[in-house]
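Presented as structure tokens, the chain that follows is alone, the form predicted alone.
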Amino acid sequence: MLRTQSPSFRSLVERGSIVRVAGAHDAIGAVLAQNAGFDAVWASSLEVSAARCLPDASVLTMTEYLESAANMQKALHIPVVADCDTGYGGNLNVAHMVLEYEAAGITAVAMEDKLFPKMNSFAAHDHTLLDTEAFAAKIRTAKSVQSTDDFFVIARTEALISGLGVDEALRRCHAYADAGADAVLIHSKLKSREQIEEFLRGWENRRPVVVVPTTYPDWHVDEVERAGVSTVIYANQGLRATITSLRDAYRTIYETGSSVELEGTIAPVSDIFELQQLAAWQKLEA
């Protein structure tokens, strides 16, 4: 089939065990990570940035991550989570991003608790966050609008981010559950999950809790449902992979002279044409 009807992500959340996501920038590899098995894509906004050689910097509009997350999630039969950044502005840019990407399909998104225009959180930098009851008030909106039942709104606190501390990252994540938050996302550059830990055992389950284990990745995920986890985003994984297996590939061919040495380790053409359904358009032509 062409194009499938995904799950909304709530209905993944809400079967009880851990959900599983993979970060991608482009259709191919969200196939690839839906077809290594996880259970929803993360539209990450470093990854779509990066794959325009571009900063994770508030640099790209709304509409162009839009534009990448709804051409995933046309390819996918497993849904998509967006990473909306702050948001995209204030309570109105909220108001009219999850209108669109409600419109496009996209049953997820995530927003941080930065000022806007925010930074990449493991670039060196001021990562100075927004006023709580100014973020509380960017999850009421999000709510307001959204025009279906199943539209799932995650808010991220970077209160670990800007070092300010377990509590204010469990106060913060309160305020924005009474706000209306559908789940939290903690997030931390430590390189161990202590800091997660500690705020997993001080929140009591009152929301389902989200983690990127980028900085700490020996943390198993059998370990991480039984700490209480909701869902965990393996974020920028695939698009690092990418780079290093570009970087060999396209240096082997220029300093043996040929593609030789590669042919038995890269995918044939065939693979391209089975993820382009290739076969499933040409029936269209007979």
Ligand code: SPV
Second form
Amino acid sequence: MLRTQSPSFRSLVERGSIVRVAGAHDAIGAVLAQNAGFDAVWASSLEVSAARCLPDASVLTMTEYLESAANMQKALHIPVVADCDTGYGGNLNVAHMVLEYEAAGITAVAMEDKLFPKMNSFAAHDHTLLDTEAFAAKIRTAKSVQSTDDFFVIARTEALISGLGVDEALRRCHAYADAGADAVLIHSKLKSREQIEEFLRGWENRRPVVVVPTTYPDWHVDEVERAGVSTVIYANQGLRATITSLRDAYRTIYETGSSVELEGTIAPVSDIFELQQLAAWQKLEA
Ligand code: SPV
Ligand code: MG
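Please show me the structure of the same protein in the form predicted in complex with the ligand, now that we have looked at it in the form predicted alone.
After this comes the whole thing, all chains and molecules, with the earlier chain placed first.
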């Protein structure tokens, strides 16, 4: 089959064991994450914008992010979780976003409580948050326009990113849960996961919690699960690996004057054909 239906992200969360998600920006990366065993793919705003050598700063439009997410979903039999930044504007933009993503077969979106236009969480920049009630209204809007019960809205707080502390993160996430968020995402840029663990203790599992352990990478998935996390997102390791790998490969070919040195380490062309499902396509010619 050239295309297969993916289960909804909600069905993964509801099965109870931790959901492991890998970031990607295109279909081939997404399929490689799927083939490695991941449960879902994060259509990362950082990756999608970086893939065009543009900053993760609300520069691309919703349509462009949606096209990337939809291209990934079409190639997968696992769900995409779409990183939808701030929802691309105000409440009406959020409503339009939900309608469009849902129509494209995306079953989960994440929205963050930063001001539009936003800046990537790790960039040295002002990370002022939107007022709690205004963001809760975006969540209510998203939930009120979704057309299937399955559609899943993750409310992400940037309270720790903006230096506001765990109590403010908890207060905000309770407001977002009251507004109907299906899960909350707590992000941090600290090298220690202490604040995340404090958040988890204070949250008492009111709704599923999503974490993104980029700056505290030594957290084994079993420990993450034991700490009460529902979903773990490895948001940008794929892109970072790609950069290292491509940089080394291009340099080696250029500097040595041939590609022979690489031949033993790079994927054979047959791997490309397999990822393209070439054999299945060729059958259509018969
Ligand atoms: C992304 O992958 O785009 C994210 C996570 O939103 S982060 O880059 O850490 O903000
Ligand atoms: Mg992002």
